[in-house]
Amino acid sequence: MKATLGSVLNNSPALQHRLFFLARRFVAGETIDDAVRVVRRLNEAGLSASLDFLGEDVRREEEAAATAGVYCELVDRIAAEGLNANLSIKLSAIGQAIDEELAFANLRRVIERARPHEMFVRLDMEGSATVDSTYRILDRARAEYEHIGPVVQAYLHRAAQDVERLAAAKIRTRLCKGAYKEPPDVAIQSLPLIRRNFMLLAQKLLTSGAYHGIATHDEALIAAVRAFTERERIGPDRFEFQMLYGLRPKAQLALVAEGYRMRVYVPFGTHWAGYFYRRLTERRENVLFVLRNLFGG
């Protein structure tokens, strides 16, 4: 298997260390005490938060295992400083790739942390292939939990129906565009295309009458939720913008002064090369965002 930057790095304690001032700006820290501290930052200037612990793909059932931990101590330290945060999990960080059953034994370990103060939690969505696995986990969280909901990646062509689904059962989701690389069989490939259909998907889940998350960059799609939400009179209450860490700062501040509300999604770990590595070369938008935002923009 060819090697990516991200994987090299991951496995060089080293090099990542010398590397990681190029991923300070968008990766919170290594450290549960790094992510509190940024989001505490963040709740000071009115945004609220979605931790991340960064990692995937794991492939021993003990570092699954500890991954998890990770998260019930995570959930043990937004209570007891009251942070206005909630969680982010990629299931393959937590066992998806091993067993289904084990992603979900561990994911219910974090429920089970997270009931007593119905914190909300995020599943990430990954990779097409592993999206069905996604949804049957969900599914089965959700019979236990309702506090927890999915993300929709707009690219897919079955966004559509996975949207019709969640809209109807009134399912808290996270809508963004996709940033992982898909064949044209699986996804639109067209950045045009992905908005006409991002919005398309976020009129139905605006109306649908849960909260959901609008996650994304581009102004003109911001813009045009913006103005949907209005003629719609659908109020700034009823939902809320979400953009990364690092990307578009001024802008975030920009819309909670406006009145919206905004959720920064806060990565932190160790294995933040991989997250990183994505951010720069899955997608040419991703890379000029991250560009733009490296030197001031």
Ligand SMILES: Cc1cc2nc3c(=O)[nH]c(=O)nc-3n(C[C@H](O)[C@H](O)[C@H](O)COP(=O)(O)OP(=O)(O)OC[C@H]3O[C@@H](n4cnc5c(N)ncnc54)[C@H](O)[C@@H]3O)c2cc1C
Contents of the next structure:
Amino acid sequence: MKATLGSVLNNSPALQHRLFFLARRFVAGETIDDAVRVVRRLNEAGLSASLDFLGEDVRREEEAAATAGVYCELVDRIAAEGLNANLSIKLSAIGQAIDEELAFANLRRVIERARPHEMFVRLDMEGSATVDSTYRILDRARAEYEHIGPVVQAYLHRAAQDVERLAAAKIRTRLCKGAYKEPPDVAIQSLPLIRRNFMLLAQKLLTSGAYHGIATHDEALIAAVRAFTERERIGPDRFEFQMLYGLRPKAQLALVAEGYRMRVYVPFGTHWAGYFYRRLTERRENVLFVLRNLFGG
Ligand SMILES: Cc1cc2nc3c(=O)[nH]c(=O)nc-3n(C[C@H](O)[C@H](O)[C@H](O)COP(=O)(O)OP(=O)(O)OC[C@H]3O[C@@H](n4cnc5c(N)ncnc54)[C@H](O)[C@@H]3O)c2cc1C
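Given the form predicted alone above, what does the protein look like in the form predicted together with the named molecule?
Entire complex below, previous chain first.
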């Protein structure tokens, strides 16, 4: 699938245009203005947002600095427009793959800009090879700024240990299943076992007294989290559900209507293709949606 769509993109500007049109189901657009428009609409519907400027595995210093610059601009726009939104940053997009110091320096620029607004900065978690480095950068950043937190991927064998530490330190964490292809010695492979681990970790986080994000579209997990928080008398204002832009929008609104908090992860930027492929290959229905629209009558 990836190769086919990749070659479609490279060889036909017309199809590329059409593909971008379809990608906009999952991506807010290419510019900050596009992202702001989407966030405003989400806010009006009672949803908060986390903005991701797309791009990962950046190999050039200038590009990493430019990405940090876009996040600084985003802070200004979110604050100026009074949006209910925060930031999601992939450290590999601001230089982690080049040099940890560079990524930390770029992150500090964003933090300095976010500080007057106490705007929350989420460090997305990427492939397992980057996890230790991401926690090192997080720990250094937390020495200077408390409104920053990581993502725990429930498929990782190490997740329980990480959650133990994060819960004890009351560090605001996002819990998700994990999106990368990892080998069996690093990550749990079976979905039922990942779900089970997710729930154990969710219980630990939700009873830690800090405010966490439960990021999943999985109906069974959402039901289990709801049942657990009701039983433990953890109010719906003490945590938030999180979903991706364009995925299960009706479920997002339904949870808000029931009094839960919902934060939508909103990606934007010109590097939308990789993100779009990931969303496509996650679910067969998404691939069919694209093929129907590309090649259907
Ligand atoms: C806000 C957010 C941030 C994330 N950040 C990261 C990150 O930093 N690092 C990382 O590795 N991963 C991240 N992820 C991705 C995550 O790890 C998973 O890969 C992704 O969310 C898919 O897992 P899932 O639990 O949502 O549901 P899935 O495993 O995709 O689906 C499980 C079940 O959910 C239900 N379901 C799912 N979609 C639908 C639908 N459209 N309609 C009806 N039912 C549906 C079905 O019952 C399905 O069988 C993030 C996800 C979210 C939501």
